[in-house]
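So this first bit is one chain, no partners, the form predicted alone, shown in structure tokens.
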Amino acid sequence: MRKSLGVVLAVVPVLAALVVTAPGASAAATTLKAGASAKGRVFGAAVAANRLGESAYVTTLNREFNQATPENEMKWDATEPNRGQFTYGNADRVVNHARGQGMAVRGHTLVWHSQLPGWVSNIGSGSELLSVMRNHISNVAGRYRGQIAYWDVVNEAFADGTSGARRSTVFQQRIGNGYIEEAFRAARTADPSAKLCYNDYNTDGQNAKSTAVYNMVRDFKARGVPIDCVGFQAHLSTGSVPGDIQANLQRFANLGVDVHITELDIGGSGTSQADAYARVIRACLAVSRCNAITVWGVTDKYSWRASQTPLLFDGNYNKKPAYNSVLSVLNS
């Protein structure tokens, strides 16, 4: 008896020990990418094909993001400058800097009333642009196909405001409503293994605008058009942050779809961006199907709002109280 008494005493400090040193308890993350990634996501950087010869840009992009959005390179102005006049370099050069660090890409976008160029909106047929729109989606979405995870199919398509319209652009007026759901089954047909979103702004909490999106997801889902997710691009300030986002993602979340944070930057400074932007972090990963976050940029001083200082890293490439306050959340 007391012999195994001893036995027993003996192994409780190498129980103890285990209990310490157990791979469960492995250390926090301590970039973007490794936090995300401990809690099934992506985080992602637009990126521009003109600052990866800047070494701390590309420093930055490869040690702390895992997804990478081509900022403006396959856009149609970028892409199909002239009708049937296909150039890819700069979107060639992102990605392939991604893939090379292993990370996901984010097509954007291939049907987009913006940086449209001049031919495309003087189609005055729509049975002519119909045809211009699908060649256009075989061509860009076929160059990369296998090798996007993710393409904003159609972008920004309905209105601001309170009416739930559709935006009024040269595709709605020459083609119709049909024109989205043609998008998607062209994208489908072009690039069968990614998957299809539609993207926009100012539809991060329940309103009119987004509750339209609702509808048209809904209406995909139950007549089996192709889609896949939704994006949210979250273009806040720190006062701007829905209190409903979470409520809002989970409603498009319960249609069968993902739901991404597309375009997130967030306009403000010290401890208010940062808690701005845990909120928005914390609404994601309490969704499920929210699987992917993306930061509009890498550095303040190359975002669309440098003015407004809205991104995780300044112009030097510091880390901004906002990151600390992303990084703490993804590691909760």
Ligand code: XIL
Given for the second form:
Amino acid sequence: MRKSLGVVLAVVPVLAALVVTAPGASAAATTLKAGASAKGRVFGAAVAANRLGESAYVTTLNREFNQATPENEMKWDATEPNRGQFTYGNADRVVNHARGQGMAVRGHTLVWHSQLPGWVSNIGSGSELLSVMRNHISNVAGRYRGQIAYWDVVNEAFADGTSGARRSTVFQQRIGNGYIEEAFRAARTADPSAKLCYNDYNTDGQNAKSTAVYNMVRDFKARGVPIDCVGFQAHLSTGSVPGDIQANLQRFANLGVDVHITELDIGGSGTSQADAYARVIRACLAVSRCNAITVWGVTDKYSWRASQTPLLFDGNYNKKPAYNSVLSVLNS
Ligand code: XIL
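Output the structure of the form predicted together with the named molecule; the preceding block shows the form predicted alone.
Once more the chain from above appears, this time first in line as the rest of the complex follows.
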């Protein structure tokens, strides 16, 4: 009798635990990173080194996100402001913070026409610019070798509109079409463990620009140019979420690359903003190779589009309806 009572008492807490956690269901996640992890995804934010001294910023970042993209700190003007002089103070700040928190780091970005120092734009010779580009990639990607989950190797290389043409950047003009694949090859050599991505905007739905990127990726895969992923920036507003975003992500995934939402922000507020966010997150979750989602900032107050309040936390770090909507899609 004493013995069997002991067995019963020992079993009660186990039964109670089973009742609290319904069979087969896990408790709903209460943070973005937990919700994303349960779906096999990472959920990141763009991080600004100069905000890491603000405790509410850091608390929110550390609680909600498990990937960090330096918002400006790895761009060419930050890392090689003068030819051959590399500066990594702010990039290191973001990387060290992220790694200390166990966050993955998305490197952003090695080759871009914007935030490019004048000394690069002024190079007139293609062969000289190609060696300068390779040297930049070798130094920056080499410094963080083994520490970067994904590199946005080339950013925004295609023109807007219906032409499907390459953007007429200094790299395109001087080096020609080959500069993009040369950048990917240099990045692979510099950091063989990083997944290498092409990243662009206005490519979230199917259109002439995204089709031009698609054709490039297909060609790269066919010829063995090292590319692992495509980033879709997704700078959107409530009315501009493409209805075919899932189909577009899927067609890229079918080429054998991962697809990432890399700079998500959606101008708007309230329910319409919440619904727009839900549509993007649902589209990603419906594509198995869509395994990383990054919002372009932590709080509306520091957003590059602050007047459009495009993020998940308001200026006081309160969760917005858009936050609850994203979390509930991740939990669904
Ligand atoms: C933006 C930053 O958020 C701003 O702080 C900076 O002044 C300009 O660049 N596409 C990109 C990002 O790939 O690097 C840009 O970030 C936003 C558009």
